[in-house]
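Here we start with a single chain on its own, the form predicted on its own, put down as structure tokens.
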Amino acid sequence: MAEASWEVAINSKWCKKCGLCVAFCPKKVLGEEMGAPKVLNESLCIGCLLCEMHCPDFAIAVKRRDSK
């Protein structure tokens, strides 16, 4: 399998679990489990930091990984 060239993190202490980010997200990278966003399949992220612009607590981060 592939490495995922985004990584995507979510910060549970400022989430407030509003569902936004799942909501967003074109890939399906993100879910939920228990009520909280939970990274599902990074390496199916495209980069489009949608779930990084939608969240309202700046708890998930989305950047680029560096190619080895």
Given for the second form:
Amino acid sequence: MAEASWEVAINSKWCKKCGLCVAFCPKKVLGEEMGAPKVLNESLCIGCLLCEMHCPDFAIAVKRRDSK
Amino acid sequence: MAHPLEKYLRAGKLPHIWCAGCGHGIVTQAILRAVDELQLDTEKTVVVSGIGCSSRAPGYLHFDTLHTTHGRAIPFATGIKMANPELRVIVVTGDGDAAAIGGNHLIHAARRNIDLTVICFNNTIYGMTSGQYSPVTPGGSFASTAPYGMVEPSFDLCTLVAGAGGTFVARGTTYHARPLTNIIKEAIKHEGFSFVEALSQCPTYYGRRNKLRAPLDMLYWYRDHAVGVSQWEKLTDDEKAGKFPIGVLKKVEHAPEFSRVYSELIARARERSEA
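Since the structure above is the form predicted on its own, I would like to see how the form predicted together with its partner chain looks, so please show that one next.
Entire complex below, previous chain first.
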């Protein structure tokens, strides 16, 4: 069975650039660019949802790629 | 890609008014995740709030919601529950709203054991009006109305509600977002008065004055000072100093619930008048 792959999306319209998502990501999937979070290494995502659950702005969504 | 909880949001109202890094969005998300995992019928779930930063939450939620007056969320919620006990009623309140102006309502709802779920977003400050101290602002910390440090002792809200007769009392923090979600799920499922104190960072008006300016500093403070309740019970008094327990602190099942007791009373009274 292939390892699950995850899609990480940042909604820049709702993001307030607090930096919590970048700090909580255990795999450095997320990084900062010009003060805003950016998905740098999506393939490293393990789907722990720490970024999604700690985003105060509902601005990060993580979804398993094969799920609908 | 839409947020997985977007169906519970009035998406057109976002972005919300809370400051960057405010914990209230994390607690709100924990509530929605709990609702989603429990598969609650949103048509039969009502969210009620009072006044304050936390009380803005229902405005973003796609449920039947009520944004009421300061400190009075619990009386409004009581009315809803008594008028229609079929409804699940969730109260969203803050520390000022619940413990100061609404403190009396809080203890009496706990005493009655009415089936409400009260989630107190506790940021230990009046954020909306620029940082006055509340009854739970920790001793020694600074607020706009405590420029030399808070001299009053503070309430322990969980002990207060448990002492007043609440049958489910729990505490979580925004650092522990997943456990907080689990606690809220358990609180919603509990039949009777359930109270969740959700510690939530206010970097703007609490953190800035208390050397915890960055949102992350406050989350790490929660991480370093919170102790899981099973671990907490093994600690000596010295080890407990400066720390606080998180998790389910009190749970009493099958205690008489107020709306049910009252319905039975109505049935008895009807029987007697018809006899």
